[in-house]
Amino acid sequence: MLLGNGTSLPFTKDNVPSHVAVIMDGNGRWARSRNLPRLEGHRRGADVARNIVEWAADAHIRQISLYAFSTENWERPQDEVNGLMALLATILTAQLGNMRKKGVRLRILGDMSALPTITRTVIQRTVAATAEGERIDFILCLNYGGQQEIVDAARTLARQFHEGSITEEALDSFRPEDFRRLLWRDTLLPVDLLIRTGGECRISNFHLWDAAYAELYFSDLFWPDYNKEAFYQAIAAYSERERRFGLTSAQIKSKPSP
């Protein structure tokens, strides 16, 4: 596969994941190793976040979701939380024109109600202004937690049953795909590849529902050091894996091509 500048990639357009999710870990440790404030690590990491959306679009990935702020991150020092919220508003404001020019559509996964008013206003304005973007969906996961998402869907289902909008018979035949429609992600593509940087090997309450069959890839690089080569290595590794979804390899190979 060739990029517009003639660069050869170790995968083809036909075998890239449709939705890549990234846990951007290591900002604080990167900063500490350089005797810098933690917020400086987040600033450097924001540059990589901007770049990875472009790298993903170049690779014909349809959606990329970045874990920017979890429901647990509110427990961090207040000055770091405040700095992150201000940084987010500043970056989105600065990048709005570029996102529109490059066909990037911003979408949000998570509960924005707890975010500061200024940050929430900037996010809403950016989402509206990029709604026509068709090149790639950039899904910013803010105040997001996978357990919280599933609990919220369970509450919705219980409420529907209590109100009589779903019958006991329908509940008995409820399938996983029916439940997914109640999740916050109901309009998103399933996650195909979940990448975590920073050397940790866990998913930290991120995309729990889709992680059931997502391919996992872990990088030792701190997020501010993450680069295009490392990202494309992850995509290449994904393209070489056989996704069986509970079937045998022989069954997968005997399936007719779509």
Contents of the next structure:
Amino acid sequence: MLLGNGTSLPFTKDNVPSHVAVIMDGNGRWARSRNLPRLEGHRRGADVARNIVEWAADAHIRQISLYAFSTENWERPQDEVNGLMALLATILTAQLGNMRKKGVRLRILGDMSALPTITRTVIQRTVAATAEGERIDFILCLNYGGQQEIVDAARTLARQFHEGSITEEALDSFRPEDFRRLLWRDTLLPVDLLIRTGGECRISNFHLWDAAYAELYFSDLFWPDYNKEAFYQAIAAYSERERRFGLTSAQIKSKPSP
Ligand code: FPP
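Instead of the form predicted on its own shown above, give the structure for the form predicted together with farnesyl diphosphate (FPP), please.
Complete assembly follows, chain above in first position.
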């Protein structure tokens, strides 16, 4: 694939994932290895977060979701939590003009109600101001937990049954795709590729539902060191994988392309 500036990429436009999800791990270790405060690692990480949205848009990826704060991250030291919340507000405020110019639409996955008012206000303003962005969806996962998302959907289903808006017969024939419609991710594309940096090989409660068939990719780089080349290597690796969704390789190969 050829970028606008003539750079050639090791994959074709038809083979790129539609939705890439990223666990941005390693900010703390990056900072510690330089005798810097952890927040400095997050600050440098925020620069990479901003860049990866553009690298993804350039590669024709439709949606990118970044795990910025998990439901478990509230247990971190209070000054780190406060610093992260303030950093989010600062970055989004500073980047609003750029996001609009580049056609980036900000969306949120997670429970916003627990965020500090200032962070929530900036987010709401940015979501509204970028709503027309058509090039890429930047899905900021904030106070997000995959288990919480599934529990919330189960609660909704139980309520619907209790209120009679879903019948016993409908419940008996309930399929995974019906359940997905109750999840927070209802309007998101399924995650095709899930990348984690920082050398750990786990999912940490991110996108649990879609992890069922997402391709996983792990990088040893700490998040502040993550770069365009490493990202495009991950996309190239994805583009060569055969996604079988439980079928055989022969079945996949004989399927007419959509
Ligand atoms: C994990 O590294 C990183 C986080 C919990 C926070 C990530 C948040 C940012 C990079 C800021 C994002 C800003 C925007 C606008 C998206 P860690 O602290 O767990 O690292 P460690 O495992 O090395 O300690």
